[in-house]
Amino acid sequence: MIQRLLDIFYRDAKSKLKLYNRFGGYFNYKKMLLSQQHMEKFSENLAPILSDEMGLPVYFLTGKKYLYQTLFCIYSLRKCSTQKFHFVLVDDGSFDKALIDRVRRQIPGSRIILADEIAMNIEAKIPMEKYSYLHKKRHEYPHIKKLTDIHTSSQHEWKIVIDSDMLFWSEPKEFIEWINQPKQPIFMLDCEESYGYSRALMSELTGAKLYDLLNVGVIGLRSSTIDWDKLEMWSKVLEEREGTSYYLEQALSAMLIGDQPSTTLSRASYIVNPSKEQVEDGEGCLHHYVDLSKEHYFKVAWKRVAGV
C-alpha cells in the first residue's frame, strides 16, 4: 500500500512533470492533446479513399487507437499521388464490428486482415510449440506484430509496411518505384540511431555489419526470406543479455536486413522527427512524427493536409 502511494504521489507525478516539461509545460501539453482530439474527431468525416484491389499494396498495423492516424496518412498519400494503391489493414487486436464498418465506409475496397486469420497464419508459420518466445513477445510488445502478424500472411511476396503517424507532402517517387519492382529491402533513415541494443551484440548474433540509422517507419521486406528461427533466438538472447527495449522490433528488422544490399530512402525527403519549420514548410515528401514532432503533427500538420 505504501509503495502504491509512493508511485501515485511521487514517481508518477515526477514522470508526468518530466513529460510536460519536454513539451513546453503543462498548458502547452494540454493544448497538444486538445489538437489530437480534434484530429481524431475530424477523421470521422474525411472523404472516402478508394483502395484499388489491383493497386500497389501498402500495409498498416492499426486498430481503434490509431485508425484516425492511418486514415490521415492514407488521405495525404492519395492527395499527393495519382497512383492506385491497395491498402491492407492488419488488426492489432482491437478491431470490432464498428471499426470494420468504418473502414469499409472510409477506405472502400481495402483489405482487413482480422485476428482469426492472423491466428491461423501464425499457427501455420510460427506455431507456439516452436516459437514460444515470439508468442510471448506478441502479448507483451505490440510492435513486434509488424513482423509476426504481417509477414506470416501469404498475400504478397514483398510487403511494405508504414507507420500510421506519418503524412505525405509530395509524391513519394522512390517509395512507389520500390513497390512497383521490389528487388531488395527498403527502409527510412532515422534522425538518430535507436536500436535499443548494442551494435556489438547485434553484430555478434548476425555475423553482419548492420546499417546505420535504420528506421521502420517505412520498411519493405520479402516475407519468404524471414528466418523465424533466428528471430526467436535473437529476441530471446537480446533480452536475456541486455534487457527489454521499446526498440526491439527496429533492432530485429535491422538484424534481418543485416548488410544485404538495400534501398535507403533519402533523409532529406523522408524525414523522421521533423522540426516545426520543416512541418510548416512542408519540406520533403514524407514526415514521420515521433518524439517532440508529435506537437507539430497534432497542432499544425494534419490541419494543413485537411485544409482546415
Second form
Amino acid sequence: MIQRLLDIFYRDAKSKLKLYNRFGGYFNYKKMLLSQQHMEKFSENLAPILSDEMGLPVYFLTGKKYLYQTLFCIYSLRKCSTQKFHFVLVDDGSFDKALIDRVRRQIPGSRIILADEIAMNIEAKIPMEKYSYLHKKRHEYPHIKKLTDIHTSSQHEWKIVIDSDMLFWSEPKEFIEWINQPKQPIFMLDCEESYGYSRALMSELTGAKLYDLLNVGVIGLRSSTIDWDKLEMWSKVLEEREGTSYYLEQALSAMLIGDQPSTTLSRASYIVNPSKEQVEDGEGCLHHYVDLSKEHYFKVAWKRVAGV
Amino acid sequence: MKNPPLPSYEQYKKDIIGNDIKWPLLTVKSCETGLLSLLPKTTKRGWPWSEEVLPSDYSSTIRWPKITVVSPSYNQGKYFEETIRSILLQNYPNLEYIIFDGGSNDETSEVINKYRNFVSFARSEKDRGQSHAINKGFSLASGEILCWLNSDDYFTEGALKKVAKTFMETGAQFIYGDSYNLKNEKLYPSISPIILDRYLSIPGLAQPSVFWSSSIHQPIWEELNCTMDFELWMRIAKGVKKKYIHEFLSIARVHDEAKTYSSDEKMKEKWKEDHERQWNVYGPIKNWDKLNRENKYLQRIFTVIPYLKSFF
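Switching from the form predicted alone: structure of the form predicted in complex with the partner chain?
The next block holds the full complex; its first chain is the one shown before.
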C-alpha cells in the first residue's frame, strides 16, 4: 500500500515532471500531444498513393497505433521522388478489417503481411521449440519483430525496413540506389550511440569490431543470411548479463552486420533527431524523429509534408 | 418539449431536380492557374476582385473534404457579386456552390447569369423566404462540410481552407470562427464566444463563420425569419465536438436591409414572433439571467487562458 502511494505521489509524479520539463513544460508537452492527435486525424484525408507491384520494395512494421505515421512517411517519399515503390506493410499484431480497408484505400496496391502469414513464416524459420527466447521477446518487446517478423518472409532476398516516424525532404538517392542493387547491408547513422549494451560484450559475442552509431531507422539486410541461432543466443546472453534494454533490436542489428562491408548513409543527409531549425529548413533528405525531435515532428514537420 | 416543424429534404430534392438534373451536382470547376483569370472582369481591386487564394496553396497529397456553400438571395444584387466571388476565388478544390434566389427584381438575376457557369446550381423563383431558400439549397447538398452565406456577406481570403484543415485535424463536427461587421466601409471585429452546450441558447455566433458536418445537419425551421441560425445551432451543436477558429472567416454587412441590424419596427416584430415561436416549442429558458451571467464570466476566463498559458 505504502509502496503504491509512493509510486503515485512520488515516483510517477517525478518521472512525469521530468518528461514535461524535457519537452519545455506541461503546456508545451500537452500542445505536442494535441498536435500528434491532429496529425493522426489528418492522415485520414491524405490522398491515395499507388504502390506499384513492380516498384522498389520498402518494408514497414506498422499497425493501428502507427499507421498514420507510416502514411506520412510514404507520402513524403512520394513527394520527393518519381521512383515507383512497392510498399510492404508488416502487421505488428494490431491489424483488423477496418485497418486493412484503410490501407487498401489509402495505399492501393500495397502488400500487407498479416499475423497469420507471419505466424506461418515464423513457424517455418524459427520454430518455438528451438527459438524459445526469440518467441518470448516477440511478446514482450515488439521492436524485435522488425527482425523476426519481416526477415522470415521469403518474398525479397534483400529487404530495406524503415521506421514510420521518419519523413523524406528530398530525393534519397543513396537509399534508392541501394534498393535497386543491394549488395551489402545498409543503415543510417545515429546522433549518439544507442546500443543499450556494452561494446565489449557485443564484440565478445560476435567476435567482430562493430560499426559505430548504427541506427535502425533505415536498415537493409539480406534475410537469408540472418543466423537465427546466433540471434537467439545473443539476445539471451545480452539480457542475462546486462539486463533488458529498449535498444536490444538496434544492438542485435549491429551485431548481425558485425564488421562486414556495409553502406552507411551520410549523417548530413539522413538525420537522426533533427533540430527545430533543421526541420523548419527541411535540411537533408530524411529525418528520423526520435527523442526531442518528436516535438518538431508533431508540431511542424507533417504539416509541411501535407502542405497545410 | 415539442419538435419544430421541419420540411422533408427528399421532397424538396425531388421537386427541384426532377429528371433533368444529375445528382450529386457538379463541383465548381477548378483551374490550375486559379479562377480569377476566368471569372468576369472587374475594375475593382483587392479581395475578392483582383486577388484570389492560389490553387497551389491546396496540397495535392490531400483529399480535401467536399464543402457545400448555399447562398439564399433576395434583392441584394448590389452586394451579391462580392459574395459569389469570395466563394469562387477561394479556389477550393472540392467545392459545391448552390444559389437560390427568391425571384429578385433588382440586378441579382444579372449577377447570377454572369456567374452561372461557375457555380454548381443556380435558380431564381418565388419562395417562402430566406429559410425556405436555404433548405432548398441544402436539400441538394452533397458536401461533407456545410454552411450558408447570405447574399450580402462574404468570406475572407482562405476561409474555406482554414475550415477544411480544422475539420481534418480535429474531427470536429461544428466549427465556428470570428467575423467582421462592415458598416459604412469600416470593419468592426465580432469575436465569437466559446460555446458550451449549456449556453447554446444564448445567441452570439457569427452566422457566416459557422460550418458543420453533414453528419449532424438538420433542416432549418422555415417559419423563423430572424433566429433560424441560432435555433439550428441549438439543435445540431448539442453534444457534438465543437472547435473554435480564432480567426476572421467572414465579413457581415451591416445595412438597413440586413435583418440582424435593422431598426425597422416591422423587423423588430418579426424577431419577437420568432422568439415566441421558439418558446412555444422549447418552452421558456430556465434561469435565463443566471445562465447569461455564468456565460459572461466564463467568456472572460476563456479570454484570459491564452495569456496565462504564455507564462508557462
